[in-house]
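Here you get one chain, nothing else, as structure tokens; it is the form predicted on its own.
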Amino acid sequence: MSDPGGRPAEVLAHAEAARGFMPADEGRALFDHAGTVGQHGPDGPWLEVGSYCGKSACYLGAAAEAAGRQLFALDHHRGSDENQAGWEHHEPDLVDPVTGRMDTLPIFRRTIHDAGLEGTVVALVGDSPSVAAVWRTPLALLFIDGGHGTEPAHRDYEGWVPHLAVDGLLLIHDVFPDPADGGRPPFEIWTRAVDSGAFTEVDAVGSLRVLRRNAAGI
């Protein structure tokens, strides 16, 4: 892993003290391999399906701003299946007292307001699907973490790789192949990519899954 200075490691601090459910060498690796699309990867914004809290749109940002790329953090901030009452991951004080729903939007602007992004993070407030069906501009980099659940997963994955240049990042994560440890889904549109011919996986670290896109077909 890099050891960022300056600015970077100031954003890098913002994101491992975020609220969130990511590992800190997971968000590390996030960091990393988004560096190297801001080096060397395709022209293009980046974008992050599933931001929460803002906990990952940080690590990616600070590799955003570092390489003066722009990520757009797409959500719809009422929490994914996992977060809602009754699961493992529900955070009653995200709940919005008058409409009774998960609202983390307030939280994602304040840590991007915190960690200094918000020239650089660009918010997208909506259904994945519904702005994947509407986008135009081809990305450098794709990470997907939104709904764990089998339709949102895949329709994630059918949404928005499409729009990947080739030579562009597809990061996935909550990948665990052995199902005692985590949910199927992101473990299923990994495995799509990997089938597919279309992506080389170049890194795994914990969860987390990098392929870069060698091919236009999927």
Given for the second form:
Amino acid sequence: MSDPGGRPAEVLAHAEAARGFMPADEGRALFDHAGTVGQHGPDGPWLEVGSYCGKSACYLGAAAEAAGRQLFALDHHRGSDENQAGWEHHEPDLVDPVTGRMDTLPIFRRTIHDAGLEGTVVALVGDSPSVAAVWRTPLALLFIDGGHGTEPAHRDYEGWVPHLAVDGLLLIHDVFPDPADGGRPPFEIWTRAVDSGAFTEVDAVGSLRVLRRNAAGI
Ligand code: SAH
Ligand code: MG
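Taking the form predicted on its own as the starting point, write out the structure of the form predicted together with S-adenosyl-L-homocysteine (SAH).
In what comes next, the whole complex appears, and the chain from above leads the way.
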């Protein structure tokens, strides 16, 4: 895709510089597909599950701002299992010395501020299934990148996919068909979506999978 230039390019530079787990080519694919939904997709806000320090929220936020949409960025900011001490993706400076628990909210907030996205990205601080249970607004875009264990991933799928509007985009991160490359649950929920018959496969970039809803129900 061509270089967007202007304000989106400025936000994309912040996205690339931000801390987190989103390779540049996959982030750029997030931006491009979100931009398409912003122009041609159904009405409704966008939501990401799993924001961490705000990196993917900047990629999606760049497209949301350009399209005049809102992005809800949902995270309890306490880290997934794989972010806790002793696990592969632990970053010790993200532990709050007072509580002894991980806290990515201050960095998320600074990232969104510095990218100029405070008018576009709305932080939802809480537990994903609890928020999903009371959510009522149909979503035009859903990005799932929260807890990658079996239970968290399947609960995100079951809790959020019913809120995705027909013609809306479902994006799932860390989908690894080969178990040697990474954990299974994101691949399992991608398989559920494909097997449901309610989605059309749109794209795959690295571990990012992009699906469009073609029918209601999961
Ligand atoms: N998208 C991010 C990476 C997300 S890492 C990026 O671009 O860098 C996964 C995130 O999911 C962590 O920040 C963790 O706190 C969050 N998470 C895990 N389980 C959750 C739950 N049940 N509710 C809310 N957030 C959760
Ligand atoms: Mg991820």
